[in-house]
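Single chain ahead, written as structure tokens, the form predicted on its own.
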Amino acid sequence: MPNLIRDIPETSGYWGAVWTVCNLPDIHVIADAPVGCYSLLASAVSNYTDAIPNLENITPSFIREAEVMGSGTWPAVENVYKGLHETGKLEGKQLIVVSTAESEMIGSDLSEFMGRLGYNAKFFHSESLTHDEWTGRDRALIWLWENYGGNSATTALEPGLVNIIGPTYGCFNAPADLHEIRRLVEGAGGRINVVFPYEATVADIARLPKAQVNVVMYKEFGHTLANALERPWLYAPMGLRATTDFIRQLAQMLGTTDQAERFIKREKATTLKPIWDMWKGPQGDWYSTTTVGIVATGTYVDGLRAFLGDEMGMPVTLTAARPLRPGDMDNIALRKAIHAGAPSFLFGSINEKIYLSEAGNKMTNFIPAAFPGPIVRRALGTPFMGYAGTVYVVQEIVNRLFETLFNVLPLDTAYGRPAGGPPVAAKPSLPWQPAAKAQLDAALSKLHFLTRISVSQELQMAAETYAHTQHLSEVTPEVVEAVLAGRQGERR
């Protein structure tokens, strides 16, 4: 049977090359497709994601039939650039025209065109055929350098100026994610030379070789652009360690040491604090066997699995990385691996959501941490990242706890209350046999861990109650076998 492609969790270079180059409002782009395929991406996707009514500066040339079947895209993105320009669209702006997967399809390369558009146009192939999001974003970045900015060995650098690099639509969490970023590079004593693209214009591209430092937001895409800035340069980071190694690093590149550990220690007392107390408080025990799978980009898998597993003491079960890395389970290897036993926790797109819901399973919490999927990421208050995102992720897992372990919670009837009715008096607790609490421990290892705690009361209160109707002045194995099998037949 041929392995056919499920749920794909990213889409093309076209898609990641227009987030990239519309967050710089001064530059308009000329997509080469047809209506649907610039509405989906320009008002639909960006809507639900980084809740973006519409890219204003983007219009696609309406490719029709007529054009696939033997005119060719130019005339349709002629007659698109001159009605953008007699409506004054234009005006104060960069253009650019972007391919697309079906003007590619019939090799519609307008390169030779541009010089009879104004405004500087030029065109960027976006590859979208054979390239993922990703590497559409690292290649529209480097294009953009290439093409807007300046020269890295003449342009004068500026200590302590430092740039982040990658933030752009279609990035789960960007917003929240740069703002901790941003706070960190100020604590360790940087200051924000260009946040790009998220935050530049075209002219700020040339302004890129003035900072001493590069931070690059994502492992996925950025780092070219990085390199050919020829400046030092740092992933951002996630998790505890990840995080002051990342402050100390930046500091010693520009010379702020001394800045830095006031920051640091400031950071412990202060915005690290909430991880103490949810670490010391009693639902620390529930961290050792919390179970734990993560399904995201690489950068989010990977500092989640240092962070959850290693400084936390998560069981990490399940990983894996879009896109695909060596060794890592493909969408359907993954659903036949959640449909047979979920973790306790699954960080994931739409398409592990849906893959639990297939399942049934109704006890693993899940918890967004990529794209796809309809989950707006715009608040600043959510991050992943930094020291803030090592609170928020902790906090949403205890919040999590706590809803399961309401769920499971026995109602009164479960302690010999009859709804609605009065307390009965409890009867004095019975010494129970070795091998009556060996069998107890058996049957309760099956459960989901959360519900133990609850279920195990409750047997045993059952088994005690049960051996007091059989005048037995201990509990047996043979009562404990009696109330499993009371209780599977209710549940029956």
Second form
Amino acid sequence: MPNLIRDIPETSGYWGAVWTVCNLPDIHVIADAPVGCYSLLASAVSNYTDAIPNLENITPSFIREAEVMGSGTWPAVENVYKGLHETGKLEGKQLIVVSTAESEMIGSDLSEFMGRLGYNAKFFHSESLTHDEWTGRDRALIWLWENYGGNSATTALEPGLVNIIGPTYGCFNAPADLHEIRRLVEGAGGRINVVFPYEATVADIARLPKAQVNVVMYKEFGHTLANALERPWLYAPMGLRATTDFIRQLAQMLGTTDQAERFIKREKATTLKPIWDMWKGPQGDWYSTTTVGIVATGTYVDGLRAFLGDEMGMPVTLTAARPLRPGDMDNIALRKAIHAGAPSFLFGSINEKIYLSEAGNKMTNFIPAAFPGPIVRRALGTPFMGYAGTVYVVQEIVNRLFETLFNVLPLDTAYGRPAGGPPVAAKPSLPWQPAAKAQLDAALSKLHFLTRISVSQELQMAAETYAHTQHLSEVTPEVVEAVLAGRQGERR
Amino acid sequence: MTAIELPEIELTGPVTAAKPCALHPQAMCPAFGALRVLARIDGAHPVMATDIGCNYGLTFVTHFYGSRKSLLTHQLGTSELMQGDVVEGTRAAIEMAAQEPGCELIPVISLCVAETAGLPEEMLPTRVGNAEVVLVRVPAYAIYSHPETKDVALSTVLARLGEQDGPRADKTVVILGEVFPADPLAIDHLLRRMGVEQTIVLPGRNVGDLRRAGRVGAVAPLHPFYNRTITLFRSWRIPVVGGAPVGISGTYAWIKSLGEMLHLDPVLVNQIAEAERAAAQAVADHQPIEGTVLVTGYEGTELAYARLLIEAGADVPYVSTSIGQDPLVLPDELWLRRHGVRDIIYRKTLEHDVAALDAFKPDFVLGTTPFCNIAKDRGIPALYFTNQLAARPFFLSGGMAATAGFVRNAIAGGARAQWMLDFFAE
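Can you give me the structure for the form predicted together with its partner chain, which would complement the form predicted on its own we have just seen?
Every chain and every other molecule in the complex is listed next, the one we just looked at coming first.
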């Protein structure tokens, strides 16, 4: 049975590799690609995710029909190389030629040609027909280390230095999460050695083993490099407990436990104070009845489930990690599930947002938490990770609850009537058949409780008005059905 | 008319003379054009045949710019290719798409990897349930730009769906081209005043429109890249109106030729043409654009925009586009050359545009995002052609007022571009 894919949530090894190596400003990439694989990656998508006007250090070989039909891509790559060389674009750079699905499709392995090019040219086989973006990033990171790195065994450690491995282009929320992890590392008593590859140059790669500890930002990639560096390493944390554990473990490795304990204490009184205040205030009372769904990277799914679910007590009713882990719903199953009903809050990508709008669901609050989807996450103050992340996420949920409440509070209908028109005559209330009442209750039970009072009143009035127009003496299940269908219709 | 001679001799301006090393083609993924117009049809559920990287990029831009529509494909990686599962996978995706409520049309969009592997049309169904299945081949390596795949997509579905039987609706006109939603309303309103009974806008939202487009009285292309679609209409013996209702002279000529083609009342047609020309002229007279503008998008509509801006008073020395040279573009090209445009580049690259930036020192740039990036790096105000111009009326005198006014404001904001540059350069 063929494996069907709906609204693919992750891209290929080529994208992951380019989004990794192009962070290094002194690398230039020739993508062995048709025009689309270049422009989608380097501008069309990057414009609206990483919010960069375009990736400047990538040039396509521009595969055309001639290359596909027989000539192979080497002449095109060589031609582009000459142009880049002659116009000085490769001055001071290391050159990497990266394969794409199409170049792999026509069997274009250019490794043997690299000796004919200058600038220390190397070929990276992105295995785009096999690997997804996360494997692509992981392979690119270890490949950079193997090709431009130093030697862990002979490099002297510098106590207190910490690398952060992971943030690349196309990682949702990376700037804010990195900012927070850096703050935590420094708070625990560490000093940053290299942020790789986000803030690195080629020369920094050989300096990686100087760090005493590595922090790997994501569970999806970076671990292979961390293992190769032969230093202890930790994953970046999410939630109150994991973050506290992270600071303590890091401090233990660095020998800075006293400083770390002072930091944790101070954080509880400053950064984290809103979590304690909201817990004690009216907001915390809502948590146990606020349902949450999470469709994002495994890093975010695990982190948000631990924080919102285990720590804050919100029922997490739906999760699916991207890329898929065993037992996770793919988008075909997920779409059906969301059409059938969704939690009050859904963290996800544009795909989940589309499924909500297909279902006419406007009561679920969608919170962007993953790519794909056009969303700018460049502000440093919107982390999901670390202590600051807990505050940001809870604040986001609470404010959206307020927003939902605002939207369902009754608006005086007199404002919508023409000036000077006759007042609307009061109509006597109608009795409800038990089946009709049950149907209304069922519809209301799907809503967040905070909005139920207002929506309940609105639906009751709508049903009775409709029954009046139909000259009925009581509200029947058919009336409720018609009103609910109408609400569904007007939301589309 | 002797003045025409001089600029035509000066065809090699400083830009083409410099022959920049063309390295960075400026074109959207060509397939996007097809996917966009097909995903926007109600009841159409596209199925893509491609690898995951391509699928991701195209799904991203379609969800952003096309429609909120779930898109299906099948896994097409090393193991499926080794096992020759391209056809089987596509057929399974078609079966699933057909189960969508109200599905009437399943466009199968075959992209680079599937086209290289081979996807024989005879191995796919032509109909499943209530849905027509139409194979649209748009490998990026064989078609250069996304405007051109709009044409491929539209002509392919029209060839299947366009109805030939039944009476000809002689006073119905197909308006051909994706435009700002207010434009077809304005055109429809004007044409009805002239005696046209109905207009159909293609590419559009409705499968029924595709069916009845086979029996209309005339087709009026607003954009110059619908070559295949126009050929199809001609094969149906449906006449094609030349030009487009753009700017002062273009609008006037278009109204007159459309009136003549449909045998509408010449006195009435002339009245309306004169009134539109006067209204467009008033825009140019009262709020002229002052300054040098480079028009360098990749939508295939750049020549028409340049024409409008020149009539509104702008100096446009350079125009570039992603589409190829074609007889359909020739009238605009000749007009532009007669009106001071030094260089017109088809199938352009970033390097062409940058050379023009060096040569012409514009006050304002309409371009692709990489090119706008470079212009803003020099403190020159620049706007992304695709997002900004497509979001405003363009046709007839009303379109001229909206577009010219917008460009005038953008030029007036030039000081801010310099301030931002200075701020970040410090």
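Superpose the two forms; the largest set of C-alphas matching within 1.5 Å is the rigid core. Residue numbers count along the first chain shown, from 1. In this text, all values refer to a predicted model and were calculated from it rather than measured experimentally.
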Comparing between the two forms on the rigid core: C-alpha of residue 66 shifted by 2 Å or more?
no
For residue 476, state whether the C-alpha moves by 2 Å or more between the two forms after rigid core superposition.
yes
